[in-house]
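First, one chain by itself in structure tokens, the form predicted on its own.
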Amino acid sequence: MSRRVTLNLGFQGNTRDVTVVIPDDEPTPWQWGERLSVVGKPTPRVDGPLKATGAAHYTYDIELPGMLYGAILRSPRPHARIRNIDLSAAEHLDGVRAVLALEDREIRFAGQEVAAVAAISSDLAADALKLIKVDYEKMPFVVDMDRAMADFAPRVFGSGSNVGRTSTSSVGNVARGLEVAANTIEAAYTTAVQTHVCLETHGAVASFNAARDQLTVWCSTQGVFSVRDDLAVYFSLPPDNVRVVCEFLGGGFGSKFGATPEMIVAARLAGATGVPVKVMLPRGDEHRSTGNRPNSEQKVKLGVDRDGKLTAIDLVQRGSGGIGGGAGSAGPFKSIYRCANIRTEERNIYTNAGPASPMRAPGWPQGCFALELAMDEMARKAGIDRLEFRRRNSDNPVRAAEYEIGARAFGWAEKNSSPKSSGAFKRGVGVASAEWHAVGVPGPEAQVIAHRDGAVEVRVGTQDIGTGTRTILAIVAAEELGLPVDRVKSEIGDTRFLFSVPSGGSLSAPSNTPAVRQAAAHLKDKLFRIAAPILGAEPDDLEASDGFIRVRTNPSRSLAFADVCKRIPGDSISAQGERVANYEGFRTDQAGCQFAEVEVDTETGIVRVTHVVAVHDAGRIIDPLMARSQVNGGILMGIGFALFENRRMDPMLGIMVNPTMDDYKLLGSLDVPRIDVTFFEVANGITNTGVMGLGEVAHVASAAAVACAVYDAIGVPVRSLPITPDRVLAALGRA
């Protein structure tokens, strides 16, 4: 059953009503303007202060009794062809319980697993790898781009060629755009592979009782569920007998998604053993091995009329994941500015190097970083401010209105206008737009009980990959029950809970957000029901705020939520949610911009951006306080793409020559600039919630608005990320 609810929807200026069809158990969506008691009040993490202190459990912590410790032997070669594996003298080394060869024989690139060890301490088995001799039949490579697409180059896979399908999606007429165009650009620009370099790298423990065929995993991943079912897949067990567990994760972005290596290495070992083991990935594996966001080259043609409008934007994009795809760039081309002739081409080049994984808005910030500098060249070119040329082209309200907050948080009228300094020193600013499409899917499901001591504890499958998720959740379930925080506690990161979906594309908080506030709606009617008649009042005249439940109409006539929770017939009561589907609401897109101001040391090269400002959207915001660090991380690591970060190949050896944190650059604390962030509000009405995910779309612009205000403090546009000091020299030498 279903029922039409009429809901006032949008932004501060921009509202109207809109009716959408809801179920009937299903809570009815938070509206504009709506008060609400904790939802949108800075909270802390509720699990701030087992990180602070230490207490909290990652996989790198957990210790089983009789527990052994694997490590896995990675070939050095870029591609060969096992011939032959002895792990005899590994096997007869004194405190080595197991040695495994690995079913791949032919290797594809440098870090790619080959064996495995298990022992009573890690040294051990880092010992027992040297003794594992493996006789490879070398085999040609290639880990340069370029030379992967000539027809005489060694081929990746077999004699497949190493250029994949192309990609292709148009609307209008490019060429005729490009030809009725008053002024038109046409440049290149590129970006370098950028390794996850999660603060925890990739690892599990698991625990196999072959008696019972029941497999438990211990693991840093961003999907308790997805690891299960392929766990079961792979040891073809029922679903039910694979659990897996993660109490607390230090970083994805992308890079831990389904049973990865280690976890089946870990499984295995453990199978083989008969006792618990633990494979933890040193640095050098992480960046070799474990992901990577894929390098881009992008040909970009822009054409403008008379009046600074778009009359067309072509792109041609290749990029190379390593062994893997997902290197295309095109969709902030396809959505962020209004143009009726779009053309996008798409293609993967398969090199021997460390296959790529999603990482964090995958695609978007490379494409964002040419389409923005390109709108910057092109704004110069028709003599038009550079912001008001993206306020021309782009038909998104919300964007709009951040614009205009944005601008004068930054005081862009005035930096925009300064002139610039005659010494080495020089300042520029930059504008970039961000959008992303964080609804949230359906599937999620959410228990939430109350106990008779009072207490609330929610519990979903889901996984907390650092955003918060316990106490975004935590709080939906308060503010449903009118309670205060503190007195929910968010049980989350185990199979044995509720389905929830994977932590990834920011799906978290719109997917079990909703889910979690049905299921705390269903609790508050079974405990109206008890309230009720104590009351002399009718469940549907109840409401519950304040830590009371109460007679909406008569507020004195009260019992304390403990009070209620104490005539529970049992020892609690428990209520189940689901995510339903979105509903039409009024916006499904999520847009943002960011500005940046840097110096550039024209004698040395650096550049130091100085200052951030950043507007976003992401629906209903339901604690700024984390919401504001998850616009923060996105920034910095977005300045790190810009700046710093390169994974480097020797063409020779076909090797990784940076995987460690001395060789692989990062952000610093000393490069952290200013930043603001300003969250702008929008009563989406999509789900109950209306919460949209915010980790992606805080990171799209970062890189771009750095890349726009180095071309401003200069004059010439660094077309190549990073934008090291040696490429800034050059570009100034160019000009």
Second form
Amino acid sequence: MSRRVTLNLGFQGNTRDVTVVIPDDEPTPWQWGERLSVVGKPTPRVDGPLKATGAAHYTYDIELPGMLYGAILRSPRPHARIRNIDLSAAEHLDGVRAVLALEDREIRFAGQEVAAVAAISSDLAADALKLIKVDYEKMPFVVDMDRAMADFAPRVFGSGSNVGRTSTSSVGNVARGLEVAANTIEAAYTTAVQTHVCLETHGAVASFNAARDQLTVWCSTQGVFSVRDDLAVYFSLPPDNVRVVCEFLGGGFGSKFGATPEMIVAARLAGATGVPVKVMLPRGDEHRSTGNRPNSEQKVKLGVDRDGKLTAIDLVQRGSGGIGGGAGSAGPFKSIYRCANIRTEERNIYTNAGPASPMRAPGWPQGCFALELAMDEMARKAGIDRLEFRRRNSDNPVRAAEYEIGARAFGWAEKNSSPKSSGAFKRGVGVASAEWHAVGVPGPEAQVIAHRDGAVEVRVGTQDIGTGTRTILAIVAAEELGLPVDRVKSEIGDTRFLFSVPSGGSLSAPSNTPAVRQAAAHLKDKLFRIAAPILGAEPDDLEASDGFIRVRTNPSRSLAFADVCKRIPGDSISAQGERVANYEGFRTDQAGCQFAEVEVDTETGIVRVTHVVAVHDAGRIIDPLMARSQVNGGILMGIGFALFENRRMDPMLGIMVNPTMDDYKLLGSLDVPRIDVTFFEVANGITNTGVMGLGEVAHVASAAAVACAVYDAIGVPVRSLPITPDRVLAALGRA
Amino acid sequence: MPSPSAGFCAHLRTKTAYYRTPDGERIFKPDESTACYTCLKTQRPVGPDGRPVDAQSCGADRGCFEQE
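Starting from the form predicted on its own shown above, please give the structure in the form predicted together with its partner chain.
Below: every chain and molecule of the assembly, starting with the one above.
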């Protein structure tokens, strides 16, 4: 059964009534301006003390009795055929319990798995790897995208071309749009390969039972259920015979979705030895083999009319996902700005390099950088203020409001008109727009339990990729039950709990919080039925707030929540909730914008980001502290992409030359600017919580804003990321 | 446009395929230019037959194909 409810949805100064049909047992979605008691209040991370004291157990910390340590031998060659593998010396080393030759006989990148060992210590496992003799038949290789496209280039996949399928999209007539334009620009932009640098490397501990029909895996993953299902298929086990646990996760960013090679290796070694095996990747393997954001070359043409309205957007793009695909970047070109004529063309180029994997807003930071720097180049040519140029070409009312909020917070008008130079140091400002669509998906289920002592527990088979999932689930349950957050404990990260989806695509909060809210509402109904006869009222007449269950029309008639729980006939009482399909609601997209200020030393070419203002909408913000932390992370990762990160490949050897935390440059603490975050609340009514994800939208525009600020500072666009000192000096003609 | 998983190889993996449609089908977006595909058998973007894997090429014409 379902019911119709009319919701007041929207944002400050722009709300409207929307009627939606929702299931009878679904809590009414929170509306615009609805005052809540704990949702929206800054709440410290509930597991913060565990992390700060080292009590939080990550996969790396798992130690089991009799456990062996696994290690993986990787190819030093970028392209080769394995003629023979001699495992015998490794097998005879004292302390080695198992040695596996992996099946693939053709190597396509330096870092590909070749063999694996399990030994009684990690040092012995490393020693054993050195005893494995591999006879490689060298094959020609190519690691450079331009060279890979040449007719005579070595083929990554047999006789197949290195140039993958072309992906095109077109609306209107771009040629005509350029023809009628009052101004046009044309430029090429490039971005580098950015490797995944999760602080916790990929890894797993696997354990089979004696009958080899029950597998338990502790792993660093963004999806305990997706890993469970993959392992069940791979080892031909019923899903119920596989348990996957990830209590704490040290970062994923898209690279830890399903069963990855080291998980399979750990489980195979555990199966071979009959004891648990742990495989945690060393840092170098992480850089080479676990995924990356592909590079890009983006040729952009823009046209504008005399009013500063875009008449044409044209993108011809190519990128390399190494031996994998997924190098597109056209997303921002198709949707951030309004234009009647848009054409995009994307091609993935195969090279003998580590494969791409999803990485925080796949394709969008690259595309946003090229689009936004081109927008600035066009604004300068057309003589229009850059922010005004964006206003004129965006038809999103949420973003329009965010531009104004951001411009005020940043001081755009003053900073944009102030002198750029202070001796060798030049200051500049930039602005860039973001977009995402993190409305969440149905599928997750939640269980909420009230114990006789009044404590409440939330159980969901999700995982926390570091964004504070435990905290926001506890807040939502506390809100529904009228409790302080510290009375609610969240248990996640185990396939023994009810199903949830992987944490990716900014989907965790919008997918899980509605299930928790519904479960808490169901539990509340049960508690009301216990309390009602004592209070001399009907269950429908009760409400829960401030730790009490009381009669709505006579609040003096009340019972403490804990006192109601004492009347639970058993040890606990629980209820389940499910994440139902999205309602139509107000809007399903997210806007967002970021402003950046930089200081460029024109003598050294060093760029320093001094200030970032971010304005984002993510529906209902559950915990501003957690949300701000996510935006901070997105910005910092974006600055790293803009200024530092670059996988360097040796074209002669075909290997990555900077696979360490020393040589692969990441943002450091001294590179962190002042960051001011403002959330623009939009009541969207899409789910019962109206929450949208933030992880990706907060990252989309960061590098672009920095690049635009550098252009403003030095008066010359640096069209390649990272914006390293040598590139700045070259742009200034001082290289 | 998302496509239901019917017709795709049981071992084909990509991020969206870890989510399901309201009908319970794995979600594939063959036209999505940022999708990174892997084969569960190799855990790499290469099939057991040595060819690249993706939603458009992992069809029944490949010897390693297994219907979902």
